[in-house]
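Next up: just one chain, as structure tokens, the form predicted alone.
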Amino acid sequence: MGDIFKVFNMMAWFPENVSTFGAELDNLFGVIYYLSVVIFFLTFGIMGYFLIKYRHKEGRKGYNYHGNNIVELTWTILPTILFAGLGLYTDSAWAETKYSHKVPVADVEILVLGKQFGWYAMYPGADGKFGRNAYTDRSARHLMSTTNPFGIDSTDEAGMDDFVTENQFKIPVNSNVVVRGSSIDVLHSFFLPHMRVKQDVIPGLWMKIWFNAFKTGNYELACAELCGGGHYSMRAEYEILSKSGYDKWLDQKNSDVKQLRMMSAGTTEPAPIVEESHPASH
């Protein structure tokens, strides 16, 4: 009987939580499923008795009935009042999560972008803030190519070491990161599973998004928008890491893009893309 129930339970079905505000969302998640379930077996209960006391038979004939004001006020003030109920139950945890005033401040800033069908991630180098680029300039939005995606002004001095992965990115543990995430293309829908993080990015927009892990690991990026023919191929990796390893990380990434733009000092090229990785399937 126990292996019945667990088969109908849907947290048994959910991916480890890795982030700190996972467990409340988990906890309004399972609240509004098994109010459903409740509700689900009522309704249908309920039907079903009147569907067997109310069957045909012989000689007895139907009436007609004009409704009932009790009834009706009922079924209408009843999901009223739970459908408010839910709303200011839940308000505190979407507050958190989602208003752009509870966004924490940054320990990690990341700019996102989706295409069809990957993930492009770019850093800020080794100064610590973005040079002039489609997010921090709405007019430099002209700039962005298939080879610069982000749109990044190769005259400005401050983006000069900024730097771009593709289908994998990294974060710290146990720090804030905070997520401007954008698409190149069509809707697509920046998915963290384990994160408990979904937000939809838009082109033209630049959405807010944060998130805080309390696990080191590998773990998947997916997009939960249908965006095209290819979209279940629109799959990435990022990486938690401890802070020493991620600051290792970093001061490699930012060795990585000096040496490169001193090999191509004189040109005019956007950051380079330094990492590329195509994510195992799970």
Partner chain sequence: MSETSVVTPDSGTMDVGHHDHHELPWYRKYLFSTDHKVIAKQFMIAALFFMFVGGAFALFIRWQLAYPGKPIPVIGSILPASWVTEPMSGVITPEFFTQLLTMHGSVMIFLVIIPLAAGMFGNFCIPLMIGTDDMALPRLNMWSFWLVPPAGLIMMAGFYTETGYAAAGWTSYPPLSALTGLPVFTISGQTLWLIALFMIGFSSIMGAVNYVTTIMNKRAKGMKLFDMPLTVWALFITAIIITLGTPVLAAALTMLFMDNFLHTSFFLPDSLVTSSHYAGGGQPVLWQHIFWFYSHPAVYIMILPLMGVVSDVLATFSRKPIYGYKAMVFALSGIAFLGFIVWGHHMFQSGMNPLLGTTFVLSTIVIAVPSSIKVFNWLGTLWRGDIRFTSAMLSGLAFVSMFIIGGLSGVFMASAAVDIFIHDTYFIVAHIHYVLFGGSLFGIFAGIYYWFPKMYGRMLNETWGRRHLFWTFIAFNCTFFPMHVLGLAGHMRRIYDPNVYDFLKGLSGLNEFITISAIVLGFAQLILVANIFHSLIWGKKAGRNPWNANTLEWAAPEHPGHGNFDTDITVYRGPYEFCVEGRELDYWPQWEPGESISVHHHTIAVSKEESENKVFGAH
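Take the protein just shown as the form predicted alone and give its structure as the form predicted in complex with its partner chain.
No partners, no molecules, just the chain.
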């Protein structure tokens, strides 16, 4: 029995929230939910009452009445105010999370690419700057290939320390993470359920996505846009690290990259994939 009521306690079903703006979004859902519950009981109550009270009985006669303009006007204006108010009320949260001029200054910048069926993430490396690639320079898009999905121009010094992870990424806690998302094939959707983030990524465009986690831990990235048979398996993991843990990881990666670069000196290899996992294939 308790289980049945749990189904109606909608707010309890949200996955844990780790995002700074997540609580606000969840609360907006709650506002509409409680409003809906009121409207639901009101309309269903009235309907139930009428159905019982005015059910056919011997001698009962319908009331020939065609309606009343004042009543009509009332139930036009009231919902208009209510719904329009609701729309305006929720708009600031929308602006804050999605408007591109509201995206905060990035503490960490990552490029993310969706592919059938997985995710790449690219970090700017030790210099904190991306080299020439399909994101920083549109004309580098022709360099994109299955082995070099980000279209990295390997002749650019600034890009020598950029590195790529596959099906996982790491971010620091309490930092503004700005992700530029795109795709190498079809549409995907960058969905971080615990971060209350969802943004379709489109081949040929770079979407600006941001979030800020207030808690460390391991969470999941899913694809929310049908992208083919393997859509369901487009799972990746991300870890929210403490600031020092994140720095340590970055240092580790940076030296890994240096080493890899040294070994392949002179060749024109794209950014090495330094870490990958296939969490979906179990």
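So that the term is clear: the rigid core is the largest set of C-alpha atoms that superpose within 1.5 Å between two forms. These figures come from a predicted structure and were not determined experimentally. Residue numbers count along the first chain shown, from 1.
Once the rigid core is used as the reference frame, the Cα position of F41 differs between the two forms by 2 Å or more. Shown in the overlay between the two forms, fitted on the rigid core, is a CA shift at E72 of 2 Å or greater. With the core superposed, I32 shows a C-alpha displacement of at least 2 Å between the two forms.
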